[in-house]
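Next up is one chain by itself, shown in C-alpha cells, the form predicted alone.
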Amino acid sequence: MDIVPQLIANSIIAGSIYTILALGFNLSFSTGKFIDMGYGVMMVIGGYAVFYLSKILGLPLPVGILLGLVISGLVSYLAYTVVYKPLRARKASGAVLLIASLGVLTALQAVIAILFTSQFQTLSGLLSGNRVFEIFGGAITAVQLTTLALGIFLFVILAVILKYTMCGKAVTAISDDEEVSKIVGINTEKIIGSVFFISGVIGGLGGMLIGFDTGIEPIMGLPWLLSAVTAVIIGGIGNVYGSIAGGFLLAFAENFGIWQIPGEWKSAITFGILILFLLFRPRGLFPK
C-alpha cells in the first residue's frame, strides 16, 4: 500500500475529531470568554458513560450513546454552574478560571479512574461490524467514515443555528459583547449555561467516536483536548467557523510530519505548531 493515500487519510479522520473537539471548545470559550480545561474530561465521561451502559450494564448500544451525550452535557452544564458561574459572578480573572477548570479535569480524572481503574478499554467490541474501505489507496474503517460525516453535520449545523435561530444570534451576541447583551435583555447566564451544556455533549460525542476508533483511559482528555485547542488557535480563537480549517491543517501538518521522524514526534510537531501561531499569528488564520 502507497504510504501517501494513507497519510492523507489518517490526515482527514484526526482532522474531523479535532474538528469536532474544536467546535465544541470554541463555543464555551467564545461566551465564557476562558480556557475551559474541563472540557477535556467530558470526552472520558462520554467514551466511559457508553463503556458502562452498553458494556457492563448491557443496554442497546443507540440507548447508551444517547444516555452517554446527555450525561456529559449535564455535568458541563453542573461544572459551569457549581464553579464558573460564582466565579464569574466574583469577576475572577481568567487565570482563575482556567486553574478552577484544570482542578474539575483533575478531579473528575481521578473519580473515573477510580470507578473504572487506570487500564485501557476499548468500546469496538460494542460494533457488529466495523468494515474497512479502500478509498484512492487508502483504507479507511465504518467508524473514522462515521467521524468525518459527523463532524461535516455538526459544522453545517452549528453554522445554521448561530446565524438563523434566535438562540445561535444570542450566542454571537454574547460573544461579541456580553455587557451589552445584558443592556438589552438577553439573559446570559442561561445561554451560557446551555452552551456549556452543548458544549459537553459534543465532547462527549468526540471522546465516544475516540473509544470506537482506538480506545479509551481516564488520563485520554489532556492531550486531545491540547490538540483541540492549537486547532482553535489556527483557525481563529472564538471564530468557530475557523475550527474546522484549523482542526484539518493540524491533523496533516501531524501525519506528514512524522513520515520521515519517529511517531514519539507528533506531539512536538503540535507544540511546535502552537508555539508559531501564538508568536507570529496569535488571532490565527481566520480572526474572529
The other form holds:
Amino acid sequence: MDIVPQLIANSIIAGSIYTILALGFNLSFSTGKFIDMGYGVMMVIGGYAVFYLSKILGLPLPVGILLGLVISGLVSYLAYTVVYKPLRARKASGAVLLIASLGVLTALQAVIAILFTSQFQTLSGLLSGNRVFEIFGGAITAVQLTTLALGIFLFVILAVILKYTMCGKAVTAISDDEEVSKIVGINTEKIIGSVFFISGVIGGLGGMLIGFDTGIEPIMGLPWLLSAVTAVIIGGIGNVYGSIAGGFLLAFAENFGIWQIPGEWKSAITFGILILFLLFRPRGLFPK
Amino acid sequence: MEPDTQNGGGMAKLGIWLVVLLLIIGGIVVYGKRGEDTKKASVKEPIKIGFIGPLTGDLANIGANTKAAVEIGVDDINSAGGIGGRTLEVVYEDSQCTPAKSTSAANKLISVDKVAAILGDTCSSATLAIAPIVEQAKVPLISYASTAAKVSDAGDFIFRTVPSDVLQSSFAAKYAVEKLAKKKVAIIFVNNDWGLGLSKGFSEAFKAGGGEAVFSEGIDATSKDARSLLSKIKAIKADILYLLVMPGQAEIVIKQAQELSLKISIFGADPLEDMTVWNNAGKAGEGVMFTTIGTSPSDDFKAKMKAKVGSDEIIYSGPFAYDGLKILGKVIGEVGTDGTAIKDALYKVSYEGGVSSPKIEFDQNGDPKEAGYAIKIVKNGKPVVVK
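For comparison with the form predicted alone, would you give the structure of this protein in the form predicted together with its partner chain?
Next comes the full complex, and the chain you just saw is listed first.
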C-alpha cells in the first residue's frame, strides 16, 4: 500500500489546526508586540467551555460552541485589560510581558484543573458520528475536514478585514507603528483590546476543534502554543499569509519527517526547524 | 553630595547585615527549640510514611484510586492499634508522574516530613529519578506500580510489590504468538523507561516464539497525533499492534487507528485497566486486549474501595500500594523507624494474606519473587477477563 496519500492527509489535518492557532497568535503578537503565552490557555478555555456547557449542562452543541467562543474571547480581553494593559502603560519590556502572560497561562490552567480535574476529556461524544472520508487513499474525518474549511475561511476573512475595513487598517497601522497610529488619532488601546478578544475567540475555536478531534486537558495549552509560535516564526511574524504557509510547512515537515525516521523524533523535527529559521531566516518565509 | 550618598550607602549596608544577623540568630533559636520539641514528643508522635503518586495530571485517576487504597490501609493499621502503640500517618505528595515533580516530592518527604519510608512512584521514570535520593538518605522505598526492568537495579533501598515488566512483556508476547497465532508485530511505545523496557522485552520474546517484530517506534508522552505512525504500520501490514502508551494517549491512538481503518488487533499493557480509556474510546475500543497484573482483592477490600471511590474500579496499583503499606507497617513494628534496619528486614519479610498476591517476598533486587498475570478484552465498553 502506498503511504504517501495518508501522509499528505495527516499533514493537512495537522496543518489546518496549526494555521488556525497561528492566525490568532499572529494577530495578538503583531499588535501587542509581545509573545502572549496566555494565548495557550484560551484554547483550553474554549475546549472546556464546550465540555461544560454541552456535555455537563446538556445545552445544544451550537449554543455551547457560540458561548464558548464568547467566553474565551472575553477571558483574553480581560487578560489584556487587567494584566497586559497596565504593564504596557508602564512601558514594561517584552520580557516582563512574556513572564506576565506565562503567569496568566499557568494560573488559568490551574483554575481549569481545579474545576474540571486534570483528567483527559473528549468532546467527540457530542457529535453524532464522525464520518471517515477516503480521498485518494488517505483517510480524513468530518471533524478534520471542518477544521481545514474553518482554517481557510478564517484566513480569508482576516485577510479581507485587515485589508479593506477601517478597523483592519487600524490594526495594520498599529502593528506597523503604535506611536504614530496614536498621533494620527487611532484609539490604539481600544483596537488592541478588540484584537485580543478576536485572538481569544480564534484560540478558543482551535481548542474546541482539538477537543472534537482528539481531546482536551488543562495542560494542553503550552505544547499547542509552541507549535503555533513555531508556525508563526516560519511563516513570518505579523503576516496572515505567513500563518497559513508556516502552519502547513511545519505539519508536512513533521509528518513526512517521521516517515523516514522513528516517531520519537517528531518534536525534535519541530524545534530543529524553529532553530534553523531563527538562525538563518529569523523574519520567516514571508517577512512583513 | 557625593560623600553623603556614600555614607547613606554604608548605613544601608550595615542595616542589611544587621537584619541578616538577626535572621541567623532567630533561626538558630527557633530551630534549636524545635529540635528539643521533637525529641520530647517523639514517643507519642505518629510514624510517618510518605506517598508519592500522580494525584493530578493524565494519570490522576490511577493516583486517586491508589490513594484510596492506601487510606484503607492506614485505617486498617490504626484501628488495629497502630504500629507499636504509635499511630501511622501517611503524607501524600503529588508528582504528576514526572521525574522533576517526583524528585521535589521525595526531597520534601525526607527533609521536611522526615518519613520512615516512602511508597512511590507510579511511573518508572519517576521512581528511577528518586531512587538515588532515597538511597543516599537511607530511606527505604516501595514502589506499587513501577514495572520497568531497570527498577530492579535501582538500588539497595528500592523495593517493589509489583512485578517487573520483563515478566509482563514476555507473557504478552507468548500469548500473542501461541494463543492468538500472530506472526508480525508492530510496536508503538511511549518514549520513556517504561515504554522502552516493555517494547524490548516483547520483541525478544516474540522473536523467540517464531514471530517477527517489523516495526518499533516511540511517541512522545504528550503527543496526541499518532496518525503518521499508524499510517506507516498500515503500509507494513503487521497483524498485531502492541500499544505501550498511558491513559490519555491510548484512547487517541486506538481511535486514530480506527479512523485510518487500520484493521489490526491491538494489544496493550496494564495501564489500560483505567476505565477512562474505554469511556473515551467508545466503540473504537471494542476487542482491544491487554495484560493485567493478576490481583485477587478480598471482598472486604473491594467493599472498602467501593465506599471510598464510589465505583467498582480497582486499578492494580491500589492493592500493591495497600500491601506495600501493610508490609512497611509490619516491618517497622518489628525493627523501628531506622531506614537501614527497615531495609534489612524487608529482604527477609514474608507477608501473606495480602490483596495483591497471596504471598509477597522480596528477592535480592527488591523485586517480588512471584508474579501472576491475566488477559483482558474490551467487550461492550468494559474490560473483561479472558478465560
